[in-house]
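Below you'll find only one chain, the form predicted on its own, shown as structure tokens.
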Amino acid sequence: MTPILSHFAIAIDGPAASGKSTLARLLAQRLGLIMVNSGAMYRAITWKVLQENVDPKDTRRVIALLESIEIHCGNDGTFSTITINGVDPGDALRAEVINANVSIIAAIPEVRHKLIDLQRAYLEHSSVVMEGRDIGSVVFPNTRYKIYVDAAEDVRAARRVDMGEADSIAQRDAADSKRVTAPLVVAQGAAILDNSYLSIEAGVTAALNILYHQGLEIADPMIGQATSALPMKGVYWFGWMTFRAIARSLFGVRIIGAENLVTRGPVLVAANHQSYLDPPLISTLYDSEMFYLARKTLFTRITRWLYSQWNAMPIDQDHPDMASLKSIIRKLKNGHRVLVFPEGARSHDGELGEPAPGIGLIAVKSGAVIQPIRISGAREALPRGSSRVRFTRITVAIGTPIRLTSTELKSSHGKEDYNRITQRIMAAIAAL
């Protein structure tokens, strides 16, 4: 039975060499939590079994040994630690003989029950990021925060070779997935993260976004507090709810790359522009308010109040002035989320147009994370120059966030530098 405690667990499960250990370690560092490697516990038991010259397949003798040894699980303030009879196995846990036998030991129910109790005990002292193969399904089935990290078999096999561990991925997968006790499965409620070709940083970003979607309330110190999560004003909320229902029921909106969506901290959302549907459509991706840029001619005496309630910010598309750009930068520096269309105007033919360098300037001066998004189908649904809505399928593709390096932020000063960054943003949109 999972204990009811004030601390919580982030469960990171997945097959061998999927990258879950690296991901869990970096997530724990970013969030200030203890990282627990449950696999090291099974390796430690395997190490002790082999040290005592016990055949791992002799279940009776393994259980007898388990009952006679003292296992201590703790942490060093950052990572989990384990000793058996006061001895830390250290690097011996990565030996090939351990790799060859750990799945046999892990399949013994008595071993799993013993270690599951020790794993759950971590929550008596702190919140943790725990990685393994049954963390979300068995150890902490009630946690809200579950990620299943996967990768293609050939990619995982290559990673094992790079680590100097040439055990069979196929055999490990079969052993872990087919065992009777706590087999490797995608836990109920877990988000699947394909880590085949993501960089380490992109994997961490994707995992953080998943966790924030699942309700995690710890701020990432590299992004900041969730100051962009404005409580929705009544008019904004009504429009948001209405269009969200329309987007799903009438346009059948399909979201690609939802794991890339940055939902915390200041975000400069950069999207192509096909239709008047674009701003409300993008707003439905988020569960809190955002700010928009809108053509200043839309702000008439009648509509000014309504647009202000929807957080629209007027801008002269033909002659954008520094006052408008500074207001955007201020919003971002204050931790808000701002949507801009680099092309300025809606597309006539659905193709990407030439961007203005202003978004590069905004990106540099604000230092915000840049979220590329590409919309397809909105032009067919509501073409430029038409007032007739056609209920066609709309797709929203969300790209990997762009974070400018400290060097780029410090050395970018002129129009040429801003234009180079603008082109980089447009290239990211075009690639979606």
Ligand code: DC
The other form holds:
Amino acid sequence: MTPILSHFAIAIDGPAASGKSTLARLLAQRLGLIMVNSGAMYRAITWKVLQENVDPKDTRRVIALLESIEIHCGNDGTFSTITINGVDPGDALRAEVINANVSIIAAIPEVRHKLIDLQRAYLEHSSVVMEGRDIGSVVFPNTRYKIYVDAAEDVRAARRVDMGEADSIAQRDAADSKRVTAPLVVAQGAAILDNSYLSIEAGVTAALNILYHQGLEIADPMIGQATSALPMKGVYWFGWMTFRAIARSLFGVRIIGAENLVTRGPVLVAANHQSYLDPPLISTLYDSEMFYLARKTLFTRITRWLYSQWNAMPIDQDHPDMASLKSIIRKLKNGHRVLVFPEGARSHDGELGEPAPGIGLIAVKSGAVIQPIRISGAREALPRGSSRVRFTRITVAIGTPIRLTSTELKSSHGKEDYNRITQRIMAAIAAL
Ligand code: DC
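Next block, the form predicted together with this ligand, ref. the form predicted on its own:
Below: every chain and molecule of the assembly, starting with the one above.
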């Protein structure tokens, strides 16, 4: 079947629970295309095989069954639909028994040939966003629009638990990646999108940017610009540039764990606090703006303007009020990154102090990714109570991000829960 030239496919591939279905669905809605879930096709065949009491490992019988059934793939306007002998398996496709057997069925070449023909046939009627394992590599190898969606294994496992599904992610990934026919691979020309620590909306924006750069025409003025990040305002940029140059040359700042840095989407940056140098030091890790908290008393009539240009938000250190906490949560919910020092004030002796409980509450209410950071050497460079800067070496250690699962977010309500999360954040900083 030759696809109509004006119809195109956006290929979204990736491992189990990487978030590719959600992404494909939202992209299809945003772009006005049909979303095709190719995994549902493999699941539907598995469902029929099990219904007919055929052993999935008995390849000969599976193929015989495949030849005797009528598979109909269509759409309901936005999403793909599938019936087998006129029956829509519906929610049964997500059952545990299907998760456990689908990789066996998907490894049979005859099954794949049949389903690939049906997948390609979609282009006869419409353009599609199709998600699966081999869409960019085998089904539509010539499409320009390819994204490989990935996420850390523990994040993917947590997502499945959140969905209330039992699914052995690692086992299924291994089976899908090692099979001989059309294994899960990063297709040639595909851009990799790791969404481990991105909000759903930030993931969609990142994907739209990728597609834009792959040549897709997108009528959205925000796309093609820097995502989620605020371009730097003049005064912020000037301070950032100057401090970055000083940090690199005079403090010889050493960064450990740069690969852990989450650079997109809302991030609650949680760092130890030793010196006035900490906020500008952390700002130099990013190439777009972030927000800080600053002692209320620092905001005088003269400094107010400057601090607001540097995105400092006033806070009463001794009695953080709900209004300040709410404004931090709002910033995070709007997709920004905010630096919070859980200890509240600068340390006197350089040791990690006791945290104020606020950060646990902010983490829960905002749902943002938490990035633990530990700075050492800043106290020696500019200690509390001193105004003389010494140019000693400073190290910034960036820890693996903490992402609270939606179960944790839903079940954390009171002071005790917020304290527990605060302690977890402190432990992550202490471990650096
Ligand atoms: O995306 P999913 O988890 O619903 O997919 C179910 C299974 O189907 C998956 O373990 C592998 C298989 N599959 C495939 O082999 N090729 C595709 N294009 C889509 C899914």
